[in-house]
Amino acid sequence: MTTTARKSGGRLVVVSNRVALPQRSAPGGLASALQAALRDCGGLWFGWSGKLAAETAGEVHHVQKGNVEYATVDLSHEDHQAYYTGFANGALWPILHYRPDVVEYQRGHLAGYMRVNEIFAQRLQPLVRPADTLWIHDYHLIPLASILRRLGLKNRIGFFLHTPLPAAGLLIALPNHRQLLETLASYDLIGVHTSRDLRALEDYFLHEAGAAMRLGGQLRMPDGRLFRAAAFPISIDTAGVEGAARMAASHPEIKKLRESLGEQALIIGVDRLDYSKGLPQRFEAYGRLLMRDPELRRRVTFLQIAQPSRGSVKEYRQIRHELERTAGHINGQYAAPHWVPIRYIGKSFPQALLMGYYRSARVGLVTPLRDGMNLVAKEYVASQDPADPGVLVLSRFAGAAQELREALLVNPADTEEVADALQQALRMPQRERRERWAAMIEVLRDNDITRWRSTFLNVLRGN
């Protein structure tokens, strides 16, 4: 990528939601991969601030360090409620999770979202040049090429959704839906995770939008406009990974948590308290197990982290409220004085502290009902210690159960296949559990975040 990045003589613009700016705290793997390339080749990353104001305001605000630009602007309170927390994820993300019963569409959420990428494009068209390249960042910003282009802009344009896509059958409930996802034919490269996405966005083109499959795999729109898209899994910095977990292993909050629990064996889930991401399910999956296999009482321990999400929204507090409410009735009924079954702890924790945690279970339970990716599956794995790893129990409806073929694969919804997994993983000899290992950890070396955004990079300007 470098070569080639350097090769193309114009930087890299990234947009997202949100910008990684450089004076906040370490970044996560995503935003480390985007700040590498645009450090590569120099480069603009533009974005909301992150503040409300009583306006949008026109003025973009600019910070520099070394060669890259971070520009951001401040939304109102109003267009921010319209366009992140009404459309933004009160419609467009249960549609793309598999989830319209709990869809709020209104007239007025679309018409803000539409407004907002609107005042992002008219402040960021200036600051493009000739020959940038312009990388556009998930669902929130579908239909910023469209008016970017309407603005005169001819530049590279990529797309990367970073969740879900689901069949075109179900995207059509989503309201207006030709208004929106037709304009991701503006874009020159559209990138999803999965085969499996890639052909529910290759559905819609053909059979909602009369799009006509080409030769090299473009797709072209009745009015001759040409785009491709492909599959690009997204991963994990696996080195970084893997060497924050051996050092997170002399942390003493590390080896409080392995001296709490004895003997005990480690079953950890890390989440974002989302509706997508199965909790509920995976709690009754637990008490299956403790229900079914007595000898497994006082010899494991369920430690789940669900990192607070979305406190307004309605749905996001009755998930929590369903949780704690279940942990209590599973501690309740099988807890001694000296163990507690389940340890549920609703708020977020430093990587590099996660990793530490990876590290120490026996078993890392994954089971979103649907999810893009799930880089946490990929972390457990790489956290591991090779002479002894644990066993990941994934949901088959994750990107992830793409590459990590030696997981656990589970259906989230069948509470009794997954207490037999936890079952199976509980018991699994250290030889199985290495060559399972050794396998995921060589698709994980082999395509780490590094090799995604190259990729995306190399195809996206046709080197």
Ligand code: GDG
Second form
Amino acid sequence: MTTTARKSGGRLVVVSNRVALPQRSAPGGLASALQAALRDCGGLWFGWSGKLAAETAGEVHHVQKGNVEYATVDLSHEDHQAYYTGFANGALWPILHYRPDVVEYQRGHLAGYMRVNEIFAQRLQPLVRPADTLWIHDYHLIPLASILRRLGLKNRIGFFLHTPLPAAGLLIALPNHRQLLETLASYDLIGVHTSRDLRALEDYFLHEAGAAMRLGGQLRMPDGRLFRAAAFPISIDTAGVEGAARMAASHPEIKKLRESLGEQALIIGVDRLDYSKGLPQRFEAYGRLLMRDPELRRRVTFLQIAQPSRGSVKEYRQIRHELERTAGHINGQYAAPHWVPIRYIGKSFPQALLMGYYRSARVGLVTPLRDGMNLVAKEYVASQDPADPGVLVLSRFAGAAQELREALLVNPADTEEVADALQQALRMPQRERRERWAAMIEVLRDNDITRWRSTFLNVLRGN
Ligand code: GDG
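Coords for the form predicted together with the named molecule, given the form predicted on its own:
All chains and molecules follow, beginning with the one already shown.
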């Protein structure tokens, strides 16, 4: 990718709702991968500054670091409310995660979402050069390419959806879905995580938007516009995570955790606090395990790290209270003076420490009701000690389940099944743990985050 990109002379322009500015410390795997892609051929990262101001995009803030420029704009309070809280996270996120019951649709929110996309496009357009390739990320920015095309941009533009995509039968529950989703046809390439998401996308375009499938997999819209869609399963910096987890073993915080556990086996969950992550069901499954397997009591501890997110959306505040209540309930029922069944922590930790926590855990419990990919599942696997690896219990409805076939796959809504899997994981002999882990780490070493971004950009650039 890199040599071809350099030859073509074009820069990469990444657009996402939030921008990982270079002065901020230790960006996550995706942000580092995008930064690396930008450095490869020089580029621009454009998006929201994360700040609220009197006016949306009154001015564009520029930061230059090496050959990469960061350009960010502020949002007005009203636009943030409509675009981000209202439409993106109040309507789109739930529908994309198969939760039409949670959708709070308002025409004014859709209008605000379209308005912010329009302003983003207006501010971005003068910064783009003719040979640049644009890569736009996620559900906040679906209509961006269609507006940029209207403003005259002829560049190659790709889109990657980080969430799942439900079948057309569900997507049509979103009011005005065609007004929004048909704008996807303005991209040259649409990337999704899995073949299931891809089928859903094709189904929508073939049966709702009047598109036709052409030989070679391109879709053709009734107005003649051609575009391509494909699955690109996102991944992690596998070697980086393996190294960080090895290093973390000697970190004082990790040692403290291990000492506090003594002989107990650790089950770990790490999630952004979100109703799509299946946390209440996970707690219930763990409670069930303790109820029916008294032998395990005091021999196991469940550590759940749940970083708060999107506090401006009502459902996120509700789930936080629900979890605190459930954890308290289970602890109240089973705890002993020297043992607490659930350690629930509602804050975030540095990445390096997380990898150490993963490595200390006999079981990684990753049970979202729906998840585009779920990078925690992949990080858990890559963090394990090859000589004595833990077991991944993984929801079938995480995109990661398509690749990590040797995990113990469960339906997260079936709390009996999850409790069974926990029992199996806690008693699994080392030989079997090693075999399962070896198969999974091979997948992750083969498809890491560098492979993901270079494959996407190669297809987009037609290399
Ligand atoms: C979206 C899609 C898709 C978690 N807690 C802390 C922390 N994390 C890091 C993890 C991991 C990342 O955040 C979470 O990624 P996930 O993939 O698990 O989930 P989402 O945030 O919902 O991501 C998802 C992803 O986009 C990529 O396309 O896989 O399906 O929903 O890397 O390690 N990081 C730090 N402190 C924490 O407490 N520093």
